[in-house]
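Below you'll find only one chain, the form predicted alone, shown as structure tokens.
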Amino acid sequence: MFLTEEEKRMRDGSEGAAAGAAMDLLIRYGEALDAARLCDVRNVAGTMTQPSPVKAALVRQGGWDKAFAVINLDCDDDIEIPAMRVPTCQLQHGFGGDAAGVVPYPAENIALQAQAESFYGRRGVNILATCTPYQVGNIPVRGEHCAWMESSAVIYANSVLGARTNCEGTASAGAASLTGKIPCWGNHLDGNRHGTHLIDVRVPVDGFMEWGMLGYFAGGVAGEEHPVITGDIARPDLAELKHFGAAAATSGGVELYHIPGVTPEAPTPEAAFRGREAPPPVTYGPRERRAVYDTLNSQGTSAGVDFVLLGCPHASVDQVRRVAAELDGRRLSPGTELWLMVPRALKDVADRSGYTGVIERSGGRVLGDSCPAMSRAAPRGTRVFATDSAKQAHYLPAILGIEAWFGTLEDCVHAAVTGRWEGGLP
């Protein structure tokens, strides 16, 4: 693999042993991929402070260095961790300190995570605490090599920010913050962004349900390729661009998608496959939407729900909006608990704006950091839950082994009041 000046003196321990270390994964990395170069990158979002008992240990061994040496460089060696080269930011994480006495998470990492905070944070990385960070203010601009994990993120920065991200790993992401540099290969290149499969929609997709359906049909279709949306869809938002993501990255491993006319590298059609004959469509009818809703609702069986869950990936100040109208004025059904999981810096928003009251008044509870399915925590005792994330509706019955139903917003507030699923599809 080729390296400019600057590489090798960063490898040969001109700019500190950290440095070094991160630059020999980096090239480890980059030959294991068979790539030509690294590219300099100049945002990076990935974990740090997520805790863990070898983290915990690592710590108590050689504090705070020793445990990004080891977790985030793939270094055995005593290094002092320096401030990071270029910006970075921490994604979720386990709970904080708002989850204390309500999710059964443990004390003591929530203090872990405090300390980890604190060491990063004077190093440079901003605490963001999302899987989110484009909803508070890391937008990489069109173009931009980026060095990201967390898929729903990559998707969405690839997608619809039109940046350049492979799906990083702790290591790598560690190791291109302290040298601004990543193996460019994949995403980053330009030969590697066209559309490679083509489906036509045939039923109306508007909602945040219908985008969700659609981009877990999507990623079941493409794989780890670059599915091209087209046909009866109506414009959509954030919120419901996330969500499509968050599905395509959980059923396939979609990491770039193009609606012509939406997102910014696909203007046409033609654009989206760069000039390459388009191959035959796949249909998405009523049968297509029928099986991927009997899908994620396959692991529903008992009707009675104990938990409901929102916000993943985390919701926006919208939908914490659309969570309180709908929880105005109602209780939650006893024994039923509901959280709605947002950014951190967003969790201020809505206090400020009156949401977060609401919410609380009715029972519920909004959180910030993290996700149940990344920390394993839910409400003790649940067995059914409730979610409007297809992601989640895939993921979190098999890392907890409870039951799931999914369906609208909606739905799930019903179900929260109620105790009852009654939810389907319209």
Given for the second form:
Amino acid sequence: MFLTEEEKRMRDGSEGAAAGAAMDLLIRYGEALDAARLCDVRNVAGTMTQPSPVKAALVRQGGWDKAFAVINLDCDDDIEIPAMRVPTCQLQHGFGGDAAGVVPYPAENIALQAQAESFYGRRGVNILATCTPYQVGNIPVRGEHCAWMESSAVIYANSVLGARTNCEGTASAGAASLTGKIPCWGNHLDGNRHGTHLIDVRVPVDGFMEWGMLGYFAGGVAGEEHPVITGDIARPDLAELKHFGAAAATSGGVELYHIPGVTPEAPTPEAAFRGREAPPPVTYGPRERRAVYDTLNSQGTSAGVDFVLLGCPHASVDQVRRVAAELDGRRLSPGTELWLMVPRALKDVADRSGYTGVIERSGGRVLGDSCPAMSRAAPRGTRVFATDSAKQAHYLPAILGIEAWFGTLEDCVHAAVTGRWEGGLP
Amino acid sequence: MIKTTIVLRGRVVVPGACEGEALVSHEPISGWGGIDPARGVIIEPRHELNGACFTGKVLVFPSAKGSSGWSGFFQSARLLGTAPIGMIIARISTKSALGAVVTRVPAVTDLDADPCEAIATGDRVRIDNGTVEVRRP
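Please move on to the form predicted in complex with its partner chain, as the form predicted alone is already shown.
Everything in the complex follows now, all chains and molecules, and the chain you saw is the first one.
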């Protein structure tokens, strides 16, 4: 891989041992990808503060410097971690102190994360603590090269914002934050951003659930490539594209899609394919829609629902408002809990707007920072959960060994209030 | 006993050599939410290898899918002593490239035949940089 003189100097320690280790990792990673060179980034979204047993052991052994060196730089040397070289934010992580007594979650994790926030905050890491940095002020501009983790954020940044990022991992994002570099590979290159699959939608797609199901279908069709969506689709909003992308990144590994007339790099279907001939369309009709719904609901057999989870990816203020409106004046069924996950910065807005109060009076909870899948935590004794998120319906049964139901926000609130799943495909 | 030997050639992802038993997946593998690093086991419910242990094996798979936690979960497997000893990856991506780097095991991709078809679970596999030697007992 070609290195500039600056990059060679950095590798050799001109910017200190930590930046040297970071450059060493980027070189090993770039060569693993067969990248031609690195590119400059000044927008990194990674993970440093999330507690884990491995991290706790490293912190005991050598403090936070050691934990960052091993986990975020793949380096075994004892090095001191300086301030981040480029703007860096922390994505979603574990639960914070406000979840104590609500979420069955180890107190030592809350304490470890508080230490981590203090360590990384002093090194210039913005603790956004959300899987949706683009909802709380980190909105890359079109064409901006980024180094982001979190598959649902990566697909949003590439597709909806027209920014350029691969799906980075803990170590590559860590190395990017100390160097301002990332392999110039994959989505960073103009020639790799064209559509590869055409999905022709023949059933009306409108609303959060429908966009999530279409995303889950698109990921199954396109795998790691780039679906182009045309046909009977209503103009989507932020929340719908957020859900579509999260689902496509879950069922496949989609990091970039185009919706002609909606997403910025595809004013037309021809532009989506960048002048290449469009492949034969794959139809998404009533039968395909039914199959996706059945797949997402194939992990539920018991109608009794213990737990309702909303806000995956983290909810927008408007989603919080809708949940509050649906719950207003109602009470959750005894024995059923409802958690709504939001970015902490937006919880402040929800609090001021009175939405949190409405949800809490019904017995529900509005929680920041994390999610049950990240933190492997659900209400004690949960056997069956319901969600409006295709991503959580996919992952949580594996992670927690529980049954899942998938439906609309209204189906989920109904389950929370009655304790029973009565959702169905409209 | 007659042994068949085939040789595949590809591109080095992580340099090095290793030899061991192959564990072959025909479906992409998830890291986060797909493996348990504490036990070195695949845990995705509808996956063909659900319940299979990759510790000490050469993991052969078409591609990495799912969360960006992929590399971090395989790194945890290394730190907990449950990692595979090598990786043969049909189609590379950032997840699997970084995953192989931080698992610190020999890894190879872009082979001259589809490794998920050419290699079967239980085959004896030797990775030597870009060369993969497969012996079927």
